[in-house]
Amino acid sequence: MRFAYVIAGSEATGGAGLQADLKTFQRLGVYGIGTITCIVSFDPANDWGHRFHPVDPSVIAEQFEAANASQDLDTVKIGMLGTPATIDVVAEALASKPWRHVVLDPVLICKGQEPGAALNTDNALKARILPLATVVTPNNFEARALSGLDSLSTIADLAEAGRRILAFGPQAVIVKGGVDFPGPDAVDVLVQRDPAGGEPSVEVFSVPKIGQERVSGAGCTFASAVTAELAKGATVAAAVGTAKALVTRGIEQRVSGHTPFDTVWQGA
């Protein structure tokens, strides 16, 4: 039995967050264990806006203690954290033991927070969590924010963003072009550090876009699929390939409902 661990927020509709992560783990044949950092509840009466509720840091620490006492966990995905206090307790917990892989989905904008609070959270994430990550999976916006680049409109731009983010310390960065990337294809670029100290390697993953609308849970599912495959012993490149295929199929067979957005179907 292989185990994958996730530290992330709960999203009440099941389309993203910890719910999507655990469904992805199950789909890829690993036993999922999770720690909840916050609870996000969409407000159907207010244009489906976010209602954000952080979990007390002491409760997060207790969940981490119980999860890691139950199994020998060495591969973890970090999702939405939400507040500097949450980031502090998660950073301390991560530093308390060795990890084979720490996959960071760098949720920089915490929906449901005031702009000032979001900025403080972003800065804390970059200072305390990013240096602990071995693999980072930023989307187009997050990659621009982390790299300092104004635009990611070419494959060369995506690769350069990955190289710049490598400077924070991870071994690999997967920059996702998403619907914001020009052209008909959904393009992701994997930039990996050279163990011998040479230039980082660059590998491009591309499939035709499936419409131009964002689909909820795609980023969570992608990062958790990478995590599950790494837990099973795959290389980073192989894990990215599996994640790309799973998310593509999940978008093709997306789930619709009463929300103004569709969600990825991990079971596809």
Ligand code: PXL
Given for the second form:
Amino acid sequence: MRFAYVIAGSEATGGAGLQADLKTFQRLGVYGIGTITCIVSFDPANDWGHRFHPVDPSVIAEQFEAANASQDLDTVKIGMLGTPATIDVVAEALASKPWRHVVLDPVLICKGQEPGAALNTDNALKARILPLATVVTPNNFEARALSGLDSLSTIADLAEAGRRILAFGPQAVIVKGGVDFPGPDAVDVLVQRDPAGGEPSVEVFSVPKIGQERVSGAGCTFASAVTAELAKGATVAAAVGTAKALVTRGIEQRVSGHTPFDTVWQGA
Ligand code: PXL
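Rather than the form predicted on its own that you just supplied, could I have the structure of the form predicted in complex with the named molecule?
What follows is the entire complex, opening with the chain shown before.
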């Protein structure tokens, strides 16, 4: 049995967050173990806005202890953390043992939060979690925030953002152009550190866009698929290829409900 571990938030409709992560792990044949950092329950009476509830740091530490005592986990995905106190406890837990891969989905905004609190959280994520990550999967917005670039509208821009984020310490950055990227294609760029110290390598993954609408859970599913494949021993590039194919099929076969957005179907 191969095991994949995720530290992320619960999203109550099941479309994103830990629920999407565990479904993705199952889909790719790995045994999923999860630690909940926060609970997000969208508000159907208020335009499906985010209601955000952090889990007490001691309870996060307790879950980490149980999960890591139960199995020898070496591959972990980090999803939504949400507060500086959560980031502190997760950073300490991660640093307490060696990992083969730490995949960071740098979830930077949650609508239910005060902008000031969100800025503290973003800074803490950058300072404490990003240096522990081996693979980072920013979307267009997160890549701009982390790289300091104003706009990512060419493949060269995506690659430059990836190179700048590599400077924070990870081995690989996958910058996802998403629906904001101009043109007919969904373009992701993988930038990887050269183990010999030379220039980072750049690989482009491109498929035709499926519409222009955002689909909930795409980012979570992508990062957890990368994590599952790394847990099985894939290279980062092969893991990205598998993850992109799974997310593409999952968007093609997306699920609609009473929410204003559709969600990815991990079973596709
Ligand atoms: O898709 C980002 C995301 C991640 N994790 C949780 C979320 C969301 C978006 O709503 O609720 C828990």
